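Encoded as structure tokens, the following chain is the form predicted on its own, with no partner shown.
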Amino acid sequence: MTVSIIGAGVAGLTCACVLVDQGVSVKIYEQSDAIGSNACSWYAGGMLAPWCESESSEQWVLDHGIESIEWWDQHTSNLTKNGSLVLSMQRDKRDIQRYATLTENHRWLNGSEISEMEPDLSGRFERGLFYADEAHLDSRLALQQLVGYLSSKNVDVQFDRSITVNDCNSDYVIDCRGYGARHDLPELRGVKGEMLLLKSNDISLSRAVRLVHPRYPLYIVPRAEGLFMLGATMIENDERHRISARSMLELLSAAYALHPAFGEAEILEIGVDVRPAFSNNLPQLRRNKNTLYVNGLYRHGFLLGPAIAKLAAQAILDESKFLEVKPCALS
């Protein structure tokens, strides 16, 4: 059986791990000209914090977002199991509660377990809540070692812009597109996201931190050399070539709410992309003839990059189970 395979991302990526740890012959194409160039997966936060998202999130995401994270450990060096804390500034006390009603796994921390824990928030923060058994990764780097780990089974990323399901001369063909599928599957929909990529040599965090807000989530995730991801704004259009001065302006002013240090900080980088979504915000399957499209990953896109690319082997290996798949309604 050969598999080919569109999308570079972090589904088509995980995808074509499952399917070759399986022993499927794969083959990957990517519409870019380098890794990350055009997919969101590039600008991902990399939280694996399955829990922190039940508090927003349906059931399947927690239940496989777990499933995930021991995924991620055996397929990448760089996780740390650090678990998340959340915080909130006092004005949004009453907030924070109702995230920890809403979320399980979890523990208050007092003033002083967060300085222990977070020795540079020291004093900052009264109260919050602690997920132990979440981690986070470096996206970008994750991306890499995939790709990576593919290579020394002979499977490299083909770069062709003009590649089309049509060209794939193999048994199945799996899209993984993203919101560049949305011409196929017209029920996707595109919600933007913004992030900015920080430097400080100021402050050090070792876990990733959710600080609350009464419209959106806002983290910052460390990684190495005095890089912090910021992110991220959740907006329901498809727009992916700007941020806007309020999204600057807010993302900013939460980041300098945790830590003023952060109001010195370098913005090395501003990311803004288009998540593909479904209705109701959960990953799907569709098939048309012998293409498996898997879509809909939002912002979800490495917490449940592992557990639909296990669906979707499952589809392609089991002609039953692909005939199960829901069919596209191609516009």
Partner chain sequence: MPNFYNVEFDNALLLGTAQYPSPAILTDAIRHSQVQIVTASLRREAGGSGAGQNFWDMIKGLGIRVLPNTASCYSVKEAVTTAHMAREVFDTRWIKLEVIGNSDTLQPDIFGLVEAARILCEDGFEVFPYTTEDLVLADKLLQVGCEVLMPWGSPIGSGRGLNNPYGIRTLRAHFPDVPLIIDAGIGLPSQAAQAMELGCDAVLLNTAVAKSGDPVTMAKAFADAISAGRAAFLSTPIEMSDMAQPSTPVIGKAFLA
Given for the second form:
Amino acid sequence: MTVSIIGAGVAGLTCACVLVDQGVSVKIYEQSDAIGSNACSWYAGGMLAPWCESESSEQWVLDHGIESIEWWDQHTSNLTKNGSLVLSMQRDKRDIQRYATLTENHRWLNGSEISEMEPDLSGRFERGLFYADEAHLDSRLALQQLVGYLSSKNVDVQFDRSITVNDCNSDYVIDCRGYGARHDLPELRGVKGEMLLLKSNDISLSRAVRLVHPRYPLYIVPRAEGLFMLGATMIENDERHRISARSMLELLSAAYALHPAFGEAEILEIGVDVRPAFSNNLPQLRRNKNTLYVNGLYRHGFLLGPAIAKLAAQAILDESKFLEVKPCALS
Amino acid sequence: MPNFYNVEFDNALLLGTAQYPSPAILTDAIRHSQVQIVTASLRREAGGSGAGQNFWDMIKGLGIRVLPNTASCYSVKEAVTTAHMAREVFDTRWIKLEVIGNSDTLQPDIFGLVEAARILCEDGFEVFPYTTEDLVLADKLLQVGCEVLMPWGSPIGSGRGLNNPYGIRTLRAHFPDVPLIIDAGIGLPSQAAQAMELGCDAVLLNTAVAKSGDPVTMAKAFADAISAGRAAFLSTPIEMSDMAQPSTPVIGKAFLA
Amino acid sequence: MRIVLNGQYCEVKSTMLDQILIECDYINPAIATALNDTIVHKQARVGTVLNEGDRLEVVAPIGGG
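Having gone through the form predicted on its own, I am curious about the other one (the form predicted in complex with its partner chain); can you provide its structure?
Expanding to the full complex; the earlier chain stays at the top.
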């Protein structure tokens, strides 16, 4: 069995790894010249936070997100399993109460417990929610490590190769082009996201911190060397190239509210891209002859990539399983 | 049954279409609660984007009526221009007119509201003004041509219910024939039922459904509560009293020592 | 010619509004246009000439409350 995968974002790479782990011969074609240069997963926060996400997601996300933490632990070396912290400004305290009601597997922290966990946030918050079983990873490093893993298994990852399904000389093709596949999948819509990469050595955090916000789930994810990923807006359009002043203001206000030290941080990068989503915001598999579309990962590329990749592999390796591949079913 | 500008409806729940966890949940909520009117808005769109068209196709596919709004307009001129653009895009003369006066409470600028309503009514719009429960203001809006009033319950998104039930009751009493839609501030079905028990014709809400843990079920809960409240109003509820009144007949009670 | 499209400078070759919309890739019918704060109706786009520095707004449906 040979499989060609089009697209080396998080969907393509996780599919490749799962197939390779099952002994399938895989080739990957990526149209851009380097990893991440045209993939929305390059801008992902890399939070593996299935319980937090269940605040606004279907049960499917929780069920399948949990298994992804283990998968990433096996395939990358940079998973941080310190849980995640949800905080709110005083004026949004109603929203954190709502967050607590709608999610599970958390516990309330008081001010001193927050200080103990994140000393730099000492004295700034009286209450917070702690999700002990969640984790985060450095999304860019993780993508690079997957490429490294695939190379070690002799998988050919070809960059700068823009090809179509018909050019692929293999038993199966998996189309993982994300929003790039919208002409084949007309129900796909784009959800714009904007993020910032900040650098500050005045403050350090040990886990992903979410700040409850009336419109977006804003988060700050610490990276090595004083880097912080600050994201992400959710806007119902498919613009890929423009951050608005309002979005930047809201992102930076959130960071500043979390800690004034972020006011002195350097803005290293502004990221804007569009997430591919179906109408229920759940990933789906679609089949057309020997092409399998893996798409609609929305804001859950890292959280659900491994799960949907496993379903994709199952669908390819056992034709009889095809009818069961309906992760999109609503409860 | 509510009747707005000579169109009759079976359902007195109007739903906003923002803030849902997904478009699929939005459409399920509309279908499940059998909502017949939804609000929508206009925002800038980039060339090449299909987002606006997709949203509009989705709403059209539901076969329901759209009430476009002028949300976040702070001046008469922008509200009027927005209304004209909405009429063209949504192909309706209906407009939910919002002229906002304060960004913290999102309460209407009542002077701008009357002026914008006057202009739009003259331009042939069927205006649904987002207003306060103020009686004199309501009268002015009717004078300039509005045939529906949308008094707020409390500030948008606050979930506080009816801040001033007395004011709503007064509006109902003064304008027995003008359709009243409570717009904004409703958080619970019981609050929506209260509005209907006071004689309101309909309730418009968004956040209370969209941000609930289960928008589809919550929309249905609101539809049921609104229907119950309406039935109660039509059945002429009893008046309150300070003293108990026995419900079991007193006469004929056995005399037992 | 340079116009301001939705708040951003935009270089366009055409001068007629209907042509500018095509040039800027507005292919869906569900849009409305305003030129210098005044609505330009669909039928009036052909024949509406833009000048250097004109402000064009193009809006489309979105969820709202």
